[in-house]
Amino acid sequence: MIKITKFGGSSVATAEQFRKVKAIIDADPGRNFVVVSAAGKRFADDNKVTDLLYLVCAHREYHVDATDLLRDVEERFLAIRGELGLAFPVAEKFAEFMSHIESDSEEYIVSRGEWFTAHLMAEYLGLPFVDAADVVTFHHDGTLNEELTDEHIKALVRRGTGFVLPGFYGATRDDEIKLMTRGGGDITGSLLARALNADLYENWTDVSGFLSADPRIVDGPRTIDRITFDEMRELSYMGASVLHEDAIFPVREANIPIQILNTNDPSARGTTIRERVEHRADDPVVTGIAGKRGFLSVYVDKTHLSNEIGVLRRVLAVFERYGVSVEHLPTGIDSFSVVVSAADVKTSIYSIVRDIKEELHPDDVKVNEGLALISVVGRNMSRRPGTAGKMLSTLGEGDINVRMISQSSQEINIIVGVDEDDFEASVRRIYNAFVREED
């Protein structure tokens, strides 16, 4: 059995994470295929090496001396591998990199996180390094040469039978070093895990799985035992993620499942995320409910507006026009209502509402400002009927306004917006309903 694992910064932050790693490792024999983030917060207050390696770039920009922060990133290699009794290098290899950061480029200096801390564990596990600099391509704009990482990674399975990897760059056909978004480790471990048609993929964090509720709103909410791709894209959406959204992709495209599980507590079941999960009848009937405040929506009210074509065709443009992503579209037989974040339209919010009613001549429009969006996520709600209708009594009970509501084509979700004062509550009255009542 093969298994992809990847190891979120927190994991690698310390030696005595480097241990538990090591463990989780030696525990089972699938696990030959290593990807490692750059080492991260050792306690609340600290700061990840990717954090210091962006703030080095920022005080080289403006001509200020970033020898302190280079040796705060240096001190913690240098710490793991002295604890650990390890041989590879340091202080050789970061006087180098140093000699020559003035005129590195700043995807190079932030991708050294992850490729000290892969070297350091490819020695510990007993593992070769593999620089993701040789692996994973990228095309000149940016974008990742899927068809030909596949191929590099493959050609590296032919000659060998495991190592270690750093996650988040990569580099084009020329040698440069190209950064993924933030949380692109996860990525990494996505395409190796395709490439290899492996098994499993397990992405190991400070969590044990994919938690029901955000815990900062709701006390001790559910681990997610099981859950589709699809719930987990919706829930990622508002917020609710321990796994970067993009790195669902090349593993759906191969039916090959993700287990997000804890490297401080490996004994914990974590959660399974699959294309498909077989029907219990003891699955609950909402998955996970998440949410987001910060924003506005555009009412939009004239007379006979349904007998007009292409009102709504129109009306997005306008939003188009200005680079505006719309995040909702709730409509009435004479009206609808456009909903978006607040921060993308901070500067033309006004513009928009008057090319709104040069376009349509509406008899109305308003700006309702103050909305937080909740969406309630399930694949089972689609076979019990009543759950919207409880779950709005459930918010009118706590004398909760909704403003929207909204249910996507799957019936795997509804979402409501209330006001952003009503928030916290809301999900909290929700969770109690459908989620507590069932524990």
The other form holds:
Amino acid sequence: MIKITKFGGSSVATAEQFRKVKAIIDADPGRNFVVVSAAGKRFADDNKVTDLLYLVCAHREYHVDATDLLRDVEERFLAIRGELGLAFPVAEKFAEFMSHIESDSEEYIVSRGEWFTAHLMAEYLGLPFVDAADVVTFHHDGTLNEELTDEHIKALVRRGTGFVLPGFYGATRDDEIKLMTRGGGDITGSLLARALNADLYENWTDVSGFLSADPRIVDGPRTIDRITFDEMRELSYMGASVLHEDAIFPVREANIPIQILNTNDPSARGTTIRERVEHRADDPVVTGIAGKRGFLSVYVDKTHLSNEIGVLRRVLAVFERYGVSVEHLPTGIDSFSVVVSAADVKTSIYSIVRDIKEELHPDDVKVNEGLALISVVGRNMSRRPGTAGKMLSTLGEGDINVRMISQSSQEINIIVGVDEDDFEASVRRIYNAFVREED
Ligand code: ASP
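Right, and the form predicted in complex with aspartic acid of this protein, after the form predicted alone?
In what comes next, the whole complex appears, and the chain from above leads the way.
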């Protein structure tokens, strides 16, 4: 059984966290491939090493001395080394790093967070350190060269078993360090899992899995036990995230499940994400609920619209011209609405409305601001008729006006649009009607 284990920043923030990681690795002989993030927050308002390093770069840009910040970063690694009695020469390597920092790229500087953390972890676990710069390969445009990365990993494994790999960065063929987007260590783990055809990708974080609703809105939401990749994407898209969005693609292709686990509570079952989840009689109808404020809809009304050909295409072309991505497009017979993120049209909304008027000569165009969207996700919804009805009546009973409703074609989610002021009450009502009721 091959397991890839990836530990996020808070799981490697202190010597104490390192000990928990070691206990987890030692508990299972299948756990030989370890990916780490840079040391993260030790307490709520602490700084992540990655953030400090970005800050170092900002100082450098404005010619402000960053020595104190760099000392803080070094201190973090020295403390872990000291407490765990490790030999890795942190002070020496850090002095060397600082000696050429003026000429290093931002990506190189930031990547050192994972580099130092992985060196310390490798020694502590008694596994070899493998530099991601030699393995994870990027094209010059900053996109991943997945084939070459795959080849490198496979070659590495043929030479021996087990290693610790820093997440989040890699290099071009000319040894120029490149970073993934924030939280990218999840992607490194996923690439490793696919290349090794792992049985499981364990993603260790500081939460016991994926919650079925935002705990800031719903009291003690239940943890999702099993979820499909599609469901997860729907929920992540709406802001519920414990995993980098792009991390699911490599493992998904290879049909490798991801398990979200908690370093601080390793016996909790966490959440398993896989392509297909076997149906069980006690499965909930709704897997999870997520939502966001900050949308608006552009309502267009024109008599005999339904007989005109190409209307939607022309309207979509207007949005395209302004570089705005369209979230939803609920249509009626003589009207339709285009739902977009309010931030995306902040400076262009008047021009968009003007262009729509010019091109379509509609009877009416209205911008309705203050829209919140809630995505109610569940692979089992399609099996249960009446789900949408129940949701609408629940909201109706709470005197909540539903401004739009739309269902994805796979029928794994229903999206409702409500006033931003009704957002939290709506989430709570839907949660209580579908999830709480089943507990
Ligand atoms: N250390 C990086 C970040 O803070 C990447 C990661 O944690 O995966 O975004």
